[in-house]
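Encoded as structure tokens, the following chain is the form predicted alone, with no partner shown.
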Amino acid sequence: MRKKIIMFWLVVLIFGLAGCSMQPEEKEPEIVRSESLEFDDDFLHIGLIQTGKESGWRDANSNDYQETFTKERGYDLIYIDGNSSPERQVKAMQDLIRQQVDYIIVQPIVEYGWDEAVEFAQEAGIPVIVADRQIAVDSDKYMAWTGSDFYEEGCKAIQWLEDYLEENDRQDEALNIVLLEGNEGATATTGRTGGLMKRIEKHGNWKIIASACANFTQGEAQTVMEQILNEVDPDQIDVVIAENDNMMFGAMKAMERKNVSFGPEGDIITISFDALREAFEKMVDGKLHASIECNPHLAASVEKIIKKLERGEKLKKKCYYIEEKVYDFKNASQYIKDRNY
């Protein structure tokens, strides 16, 4: 799918003029190409802008793309690590447009700041597919989005907690909750927090006694949880919810250092998101109550969208949700052997 030369150079000129007023970045985004920078028209050239390497989920997600969009399957994948920088991600899109790739896959760190870059891609005739998190851009300017229903994930977490309390005849107890949130402005954070809060607000006997952003990272979550435990009596905490598994692992280390009892074999109920293999191990070991799946295998859904566009088909919808489940300490042993990430 080659672009019109006039349109391409028009976009390059616009970028060049825009760049005159911008300060240069200290370091370019990491770009990994399968071979040389010379395009071979036997392949579809796919640019993937990843968020970074903040978690085990992200590693599994990146591996899925790299195993799907291979030379053997007719693709030339340009993988770009955004290094957790929204500015680097936008710069990466500009670079991909200059290279005249056939498709751009964006996995945004935050929703905002994409308007101009997406418009340039549209003007250059390069379809943009958004995956995982979303962008705050008119949906007419990109082809489609695929990923998780993060709001529903938040609702599933509280549904599991409600069922667990009822099973143990604890539904009428007062409940104090600690919440560890992900990146501010990220779709996963906004959605999960929204779903959690909507369901929590229905319980007059539940209260969030501490909440903090830990940016989806294990180390930061450990630090944040240590601060919370210094300010809040651990005996007053009934539930810890972390918006991904890695933050829960960090919180667990903080609790272990303070000799705080948690998990199915302890006192504090622990709930997280992603359902990594390590989370399954924690559930089997009696340290984690439940993990709400966030499926990292998005490449097949993205590929289906690309194949439809290559056949000249119109997409019937803008959003393509991926299937996900809920796992807990009671069923983890049945599924852990099949978890490869």
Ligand code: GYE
Given for the second form:
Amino acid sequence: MRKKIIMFWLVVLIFGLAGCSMQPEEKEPEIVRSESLEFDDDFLHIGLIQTGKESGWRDANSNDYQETFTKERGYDLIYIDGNSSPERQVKAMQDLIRQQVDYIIVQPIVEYGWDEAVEFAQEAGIPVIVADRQIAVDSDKYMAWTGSDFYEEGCKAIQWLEDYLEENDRQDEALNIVLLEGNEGATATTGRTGGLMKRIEKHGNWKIIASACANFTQGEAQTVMEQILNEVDPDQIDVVIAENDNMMFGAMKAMERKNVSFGPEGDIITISFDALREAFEKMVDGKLHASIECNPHLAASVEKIIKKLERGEKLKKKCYYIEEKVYDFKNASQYIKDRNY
Ligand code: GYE
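Switch from the form predicted alone to the form predicted in complex with this ligand and print that structure.
All chains and molecules follow, beginning with the one already shown.
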């Protein structure tokens, strides 16, 4: 067993030193299943590299994997918490390759930094499935990606805002917008910001008067919103958009502390992403205008991909998008009872 491991890392080292970038012609990586070195059971060994615990969305997403890839259903799930560190995530992939798991699911914090690790996985014959955010690696180096259309989510947010202004005969108003963004380099951030900006730019009288990164966390959002409120007169703010619900909750705390009124029962229009149960509560309470759903239930889609690969089928697509809706303060009370995360 040790011999095999040494041989594997020797190959990895030689490829690494030679700076060899393999460019297979196939669209899908050819997977030569290596004999499992570490496991002596009938389970399918799935390594999951998670981002961390930055949000309610993430908790729901981790639970979903844990409820899907259970021993009863034939899986041994090795869950690795990336602890919000991209370096730790890359190291986790190397560890899983060394353990010779059957599949690696990676939910990357950022898109960059994955080339080498993904190539090693391919060399070792371990299929990599990317979920949630994406990786900036040739798509023939991993099996498939599944997750949300973040750009579309950004567009939906502005569509909602346009409709709301029109319903209230406010479509010609000049708007000052504050934007709270997620991690730099994360697909969820670049996609949502891209969609938002594309649609905001169409309005000559709309302006982003402040924007800040709060890494998708509530605490950081509260801090940056407090700073923004120190620098910008709250009366000048018409809309706050946060790229996830937790950052909006943080921003709300900052606004409450300064007695700034917001939400459908206040002044500032508030829009965020994810549609957590807590967001539904805020919509029902007249604090949040709208939340653009981001579906955290990705495990079923990942499992479908794995099952196809197990049957030896070729995947027809590289990208598997998940369905999502838009909720607002007008329809929230109708849907809140179905929201369990
Ligand atoms: O919106 C946010 C989270 O990548 C879709 O990351 C995910 C985002 C989600 O922590 O709450």
